[in-house]
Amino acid sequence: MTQTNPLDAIGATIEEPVLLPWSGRRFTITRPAGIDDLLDRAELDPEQNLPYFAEIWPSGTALADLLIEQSEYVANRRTLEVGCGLGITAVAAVASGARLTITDYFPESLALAGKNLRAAGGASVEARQLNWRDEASITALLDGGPFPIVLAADVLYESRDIAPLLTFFDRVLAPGGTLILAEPGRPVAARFLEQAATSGWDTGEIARHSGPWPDPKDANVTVGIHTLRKFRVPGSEFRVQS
């Protein structure tokens, strides 16, 4: 049977230069043209995920910026990025020379950030597709053990996501690990933090950032660098929901 490819299924591409501002690099970035296709075919998803990953995001640009300028976070370190996107910070993370899995939820999303990340130069990385509300999903990514850095850019939007969420993070992060989570304001980050400080993590936030950004419209938004790291309590440690 012929598969198809990812990439067929965008339809048309464009490409993007993305300027990292506090470091100076520049990338460029291929990402559909229009979402319109992406769209239609997230109605018929079960989990109803809209194509987030189409998008160049201030968050995934600050993040990049931030493993750039401080590559000790990644540099040769099993990394975890869930939600990779376009691959922003995939290629910064590789630059910055971490071992890196990406995950998305989407194989488009996957097939562009690898696209991404070989026009950058950068090595090979694991590509895995996930559903972090999965078990079976969640233990696949397993198979090699918890991952001592976890990073995540613009992966909270809704507040359905705030629970499992965590427990995906408590599962996916090895003890002592640290997870580095950007983020631009929306009040369901805000709930997130709070909700984790209150369930067994350390919360801090490391920088802003405040662009500018490759989209005008983004002119405004601040990005939130924080760290956590859980410590693990008997008893208090998150389960996956069945």
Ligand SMILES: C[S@@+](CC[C@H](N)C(=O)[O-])C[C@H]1O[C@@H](n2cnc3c(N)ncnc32)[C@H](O)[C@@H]1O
The other form holds:
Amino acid sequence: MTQTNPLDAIGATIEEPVLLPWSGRRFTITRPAGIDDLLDRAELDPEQNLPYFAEIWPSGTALADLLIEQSEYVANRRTLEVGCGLGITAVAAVASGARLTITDYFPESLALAGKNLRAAGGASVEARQLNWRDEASITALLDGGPFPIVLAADVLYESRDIAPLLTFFDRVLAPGGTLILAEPGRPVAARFLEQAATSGWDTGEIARHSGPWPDPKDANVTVGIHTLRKFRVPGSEFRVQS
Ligand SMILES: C[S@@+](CC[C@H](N)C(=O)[O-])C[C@H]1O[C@@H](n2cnc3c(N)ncnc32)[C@H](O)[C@@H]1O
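Having seen the form predicted alone, the form predicted in complex with the named molecule:
Next comes the full complex, this chain leading.
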């Protein structure tokens, strides 16, 4: 049986220079030139997921910038990125020394993120297709154990994902681990943070980033970057893993 290469299905691409505003670091990110074909194919998707992976988003850019500025969050740590999109956060995480696993629902996202990581010349990463709403997919991801650091940029935009993502993050984080969540002020993300706080998560905003962003239409977007840690019962195991 012949395997189709997800990059073939994407069609024409554009190489876009991206400047990270705080650190001044520059990356080149390859993205689809248009999304019409991807949208046509998304109509057949059983989960009705749209190809949001194809854009460069402020949250992924902000989280990339934070990781370049504060590499201690990921340096030499087993790190999971959820919903990696084009891989801009992944490129920064690897540049800062993360031992990274990238995940996304779309194989095209993983293929493009892999291409962008190779172009940046960083260490190789593991890439896993994942549906965070699907139990079998989560179990397969955990075959190497849970992760001390989980990165997620702009993954909370649909109400249906609040409960599944709370469960997912709880399962994939190692005891004492930290989720770093970047979000551009969407109401769904605010509700997620409220529900996390009332269900045993210690949440705190560590930074706010106002760009400027690669796409001028995002000029008014401010990204909040939060850390989330799950409270453990006193006396239960609590140790930071690397
Ligand atoms: C708005 S994009 C953000 C992409 C990237 N993190 C960024 O900030 O540039 C959301 C990402 O989550 C992925 N995603 C959506 N639903 C998913 C699911 N159920 N399981 C895994 N990934 C999913 C999308 O394919 C997309 O790459």
